[in-house]
Amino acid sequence: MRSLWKLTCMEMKLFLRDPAAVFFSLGFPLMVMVLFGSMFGNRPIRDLGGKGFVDRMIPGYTAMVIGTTGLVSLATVVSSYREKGVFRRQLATPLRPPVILAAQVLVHFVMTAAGMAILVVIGELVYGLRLQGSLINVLPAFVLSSLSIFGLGFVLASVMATARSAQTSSMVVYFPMMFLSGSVIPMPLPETVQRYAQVLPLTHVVNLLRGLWEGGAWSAHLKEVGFLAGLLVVCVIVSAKTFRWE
């Protein structure tokens, strides 16, 4: 444990040391959240079913936090940590393979839940945000969609042999997903469009966080679950297959 938290806080360190990384996963969300809400506001609105669009899309802002940071900043710094060589000289240390990917989670996973922080807390103050559910509801819920992200992102990094490659195509699964998802507007997108959309994990993370951010029970989320626990199951399974550290 001594081993796993010195090496988190280095990496940490080094995360907080990249600005594109930190605007990404932390700026990007809130500049989204800010300009659209600053362009409709928050009061309730008859088509959102009495919701302002900031409580309507907290949820959604979430889940792109939830893809920035672990799909594509994941995938690119584990990606960039085996080629250039890193993760050869630690296994050369005392340090074992699985803390030297916990780490990586942990750290990962301390930005997302701090791009959420930054959300509630932003909303809360300027929109007045309210929250229908409850938060032990929405926080098991937040985990099991951040692994299930993560564990693309390390199949990514898995099979791309360089750390540009890992980002191209990192950003070529993210940001169709972003959009297609509906945690960029409410917008009903066509019937069509919504069919092919069930398919994108990052749908299934919008609608469980949305659903029990609004007070929906994890019952009526079976489907959103079991995709993501499955999306999660296979993706460790890959990655323990296809995995290389040089």
Contents of the next structure:
Amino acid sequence: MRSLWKLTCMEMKLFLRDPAAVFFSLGFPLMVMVLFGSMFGNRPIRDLGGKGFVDRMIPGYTAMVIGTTGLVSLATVVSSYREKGVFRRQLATPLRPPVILAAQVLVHFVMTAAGMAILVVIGELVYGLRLQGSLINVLPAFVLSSLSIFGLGFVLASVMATARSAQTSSMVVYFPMMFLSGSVIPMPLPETVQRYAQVLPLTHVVNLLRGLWEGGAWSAHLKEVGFLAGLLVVCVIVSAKTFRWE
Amino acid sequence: MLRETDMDEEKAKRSERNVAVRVERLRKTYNSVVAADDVSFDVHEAEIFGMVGPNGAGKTTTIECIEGLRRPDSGNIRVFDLDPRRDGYALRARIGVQLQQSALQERIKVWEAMELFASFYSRAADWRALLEQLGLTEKRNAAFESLSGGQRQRLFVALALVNDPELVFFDELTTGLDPHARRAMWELVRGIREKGKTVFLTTHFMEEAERLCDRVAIMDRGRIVALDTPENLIRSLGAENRVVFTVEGPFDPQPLCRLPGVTRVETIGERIVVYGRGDMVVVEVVNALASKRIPFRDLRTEQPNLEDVFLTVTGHEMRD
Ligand SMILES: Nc1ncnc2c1ncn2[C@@H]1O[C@H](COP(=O)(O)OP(=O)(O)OP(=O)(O)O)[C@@H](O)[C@H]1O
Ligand SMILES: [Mg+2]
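Given the form predicted on its own above, produce the structure of the same protein in the form predicted in complex with its partner chain.
Let's see the whole complex now, leading with the same chain.
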């Protein structure tokens, strides 16, 4: 346990020392929120059931944080540690392999949560968010969403041969998903695109978070929960079978 | 002479001590490549055991099988009566490892790496003293990515010692080190042995193996082709000493050939090489030259060394 704590603290420091990781996980989603917020404000809109633009979009920006942190950053860090031999060196100590991976999951989870917290705090201060959903519902949805997307990141880190290809493929997966899932684009997408978007994990993340955040019930989101839980299970199995330490 | 015998006895005594590592019939293949083939040897407690061999001989494979980092195809390995695959965690708590190839996180600082790795062990050495000993104190706040090759190497050696291990593995101990750092590293390794600990190292520097190691195994194409003290390995070669000097003008090798102990004389232009056995050959040659008033310069003697043994038992050509 002490090793896990020490390793996690160290990896957290290293994450914060990487300007690109910090910017994309914490800064960029905030920038997008402030940018759109300054354009559209957060006045109540009748079509949105009395909620404002920022209220509507904040679950999407949260999904963005989950995507950049969990998919791009996690896949990049894990595959580059493997490629450079950082894992090799750690495995030559009494460290248990699950501890090494758990530290990465923890760090990325904490950073994702921090990214969401920043959005909520700034959103509240600047735009006065009106969100009816209770934390007790939103948090488990956030945890499930994060873990499923992390799972996807691990699969990419496992099946890609090099750090470079893992990073590239994570972006190839992430960026289209970011636009098509409705996480940043405020207007409804065309019908056909929406249908295709149903296969994208991030779409389900956005829908689940948005639904619960706006006060919806879990029973209305069984499809999303099922999809994300299934994805998590599949990803864990696939990474367990394909993950290599070197 | 007396000192030599003393040293041999000392080494013989050491070799009677307990066995720290026992490798029996180790075999490891990668697809079609046989990296280790029927490898058997013991490493004794409190000795410096060296392994040398050409690139691709199987040294890293062997050492990493012993550390429990690679799975042998077959064979038996015991380290302090532990099985590296079954009791890997217990084993790795007691050993120190410097890998030939590995890295740390780019932005981790030297002191952070030391503190982090120390936290992985229940027993820990004073890592600040280790940094001092390895000349890294000034670099303690430097990020790993900013270290030079030799500084990284020294940091990895420090990390290998952070748990005050009973047995430490150095895979290419001094690769990338400048001559000062290399000498300092030898002192450090001897210091480890003086504390009763065991060192297993690989090296490409024959001088290092000869001067530092109590016993040396020569590995070639996945097999151990020789294993003994450096002195015995050299002696077993049965090679002659050489006296080399330069003369000006014509030179008649005949009188030198008749000297006691001299086996043959080679003339390469102005350079003369006298081959012979026994320690008196030099004296005989110098006396003969002086009495015949033959002017000579640049006289030196060359003893056969581990490099000769290496070249003889592994063949000369480069391969992989
Ligand atoms: N992970 C691996 N996958 C495939 N082949 C490997 C692997 N590791 C080593 N080999 C092969 O096994 C053989 C022995 O390699 P090894 O690294 O043990 O040699 P070595 O004696 O340490 O060489 P060097 O002096 O160059 O470090 C080589 O032919 C090498 O190509
Ligand atoms: Mg090697």
